[in-house]
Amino acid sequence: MTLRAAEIVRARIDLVAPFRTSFGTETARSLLYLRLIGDDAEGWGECVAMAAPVYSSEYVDGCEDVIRRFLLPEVGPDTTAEEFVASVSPVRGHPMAKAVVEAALLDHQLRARGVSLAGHLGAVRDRVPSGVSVGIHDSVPELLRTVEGYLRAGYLRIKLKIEPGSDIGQVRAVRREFGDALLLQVDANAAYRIDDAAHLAQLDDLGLLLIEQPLPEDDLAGHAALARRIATPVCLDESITSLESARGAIELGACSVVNIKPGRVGGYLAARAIHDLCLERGVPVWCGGMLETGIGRAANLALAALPGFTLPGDTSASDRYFLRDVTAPFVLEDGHLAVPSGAGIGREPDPEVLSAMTVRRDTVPIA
């Protein structure tokens, strides 16, 4: 399992269409991959941070700096993912940066042992139901055409991004057009305040699975108050940054559903711990997405195959976001994506595709 070097790969990939949320519109992703090079195997991790600190305080260039200066120095030739997590606990915050290194270490050590990430985490399924996240649209007809296309493609659940001024009417139109049987939920990305509770209560008669992160991430008291005032289940995303924050949110009554994003909570080991807590407390969970390419998507599918993931996640097919993924594409089949069964994350970058996307590569020796 001996590691010799780490390679930081910076790349760029265009999205097939602009993706608009309450905090902005994305047309491309600035990518950061970490490749760990060992005597017997490699390991890959993908950073989920955005180019700007708008979803969270982390951003991709900052993550690279933290990885170089504070995290990679904690990785020795025989460091395991578990040892790394313990060693970097004095580094405050930066879960997305930590998650990249942890993922690459997990991938490397599991490949060396011939064990899949899904098996290591405790997966109970070989495929997971797939939902799709639909960005904010300028018009209702345009939104309906987009949703219809995703339903034709076979997605089992639709998530609509919302913000003040683009919410109740659009959601109502989708429900009216596609019927009560459609699994439908909304995501506000913290765009509302507790004073908007009466407005958000208008969603209650639309039979939604949940409303995701309606209020700012640090307003757990507001979420608890909102949960008492609306019938639609409240799900937390940005507020869930650790096992402790998840436990606190559940005990406060701030949510009845949790979206687990490994990058947001510091990695797949922390994500599994949050899953275990929610399973024990009877809180449904699902796996969110951060526009990952195939490297991050492969690992997310392994996580989403755990028993507590009872709701379809944002584990969409590769062609939802990219004309050509960096790995072999994930393809939707009967509304599901297959969980990789190979060693580690079960996917590797296509060298030619990665080379065409790459902006720079830097090698860091591991001593």
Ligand code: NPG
Contents of the next structure:
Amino acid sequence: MTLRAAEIVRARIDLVAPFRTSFGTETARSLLYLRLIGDDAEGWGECVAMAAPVYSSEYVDGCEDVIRRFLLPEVGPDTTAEEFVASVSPVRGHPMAKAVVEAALLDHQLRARGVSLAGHLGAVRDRVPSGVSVGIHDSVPELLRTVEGYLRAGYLRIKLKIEPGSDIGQVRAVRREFGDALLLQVDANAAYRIDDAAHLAQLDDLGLLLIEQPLPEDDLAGHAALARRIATPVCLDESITSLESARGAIELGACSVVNIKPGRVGGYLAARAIHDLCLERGVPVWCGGMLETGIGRAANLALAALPGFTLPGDTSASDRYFLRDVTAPFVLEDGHLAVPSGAGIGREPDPEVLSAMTVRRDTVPIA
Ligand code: NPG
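Since we've got the form predicted alone here, give me the form predicted together with the named molecule too.
Okay, now the whole complex, with that chain kicking things off.
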């Protein structure tokens, strides 16, 4: 199981279409992969931070710095993912940076043992239902065309990004066009304030599964107040950064649904702990997405196969994001994606595709 070196791979991949949210427009992903090289196996992790600190305070170049200076020095030849998580607990914050190293360690140790990540985490299904996240569009007809395309591809749930000025009318148009049976939800990425409660209550008669992160991430009391004033279930994303914040949010009544993103909470082990808590409290969870390539997507699918993930996630097929994924592509079948069953995350980068995407790679010895 001995680790010899780590390789930081920086790469770039274009998105098939611009993706607009309330905090900006993404047209490409600036990627950081961590490859751990052992005697017997490799391990891969993908960083979910964007190029700029606009979703949360982390950004990909900052993650690289934290990984090099504070996290990789905690990895020795025999360090397990569990030991790593414990040893970096004095480092405050930086969950996305920590999650990359943890994921690569898990992949390596599970590959060495021939165990899948899904099996290790406690997965109970071999495929998961797929939802898709639809960016903000300039016009309603364009939005309807995009949604129609995704429904034709077989997606089982639609999430609409919203912001002030592009919300009630757009959501109502989608509901009217595609009918009451469509599983539909919205995501504000913290674009509203508690004073907007009456405005957001106009969503109440649109039969939404949930509204995700309407208010700023640190406003748990505001979310609790909003949850009392609107009928649409409130789901938290950005606010849930740890097991403790998940427990607090649930106890305060700030959310009745949780979006779990491993990168946002420091890794797959913390993500599973939040899942376990939510399952115990009867709070439904679903797996979020950060425009991951196949490495991050493979691991997310393993997580999304746990029993508490009762809502379709933002776990879409590779072709929703990229012309050519870095791994063998994830393909939608009957609205579902298969959970990888191979050892570790069950996927690895295609060397040629990776090398065409690569901007820089550096080796760091492990001692
Ligand atoms: O399918 O991976 C995906 C994208 C899902 O909407 C999605 N992600 O706030 O949840 C989010 C949002 C996001 C996108 C966040 C880009 C950060 C950057």
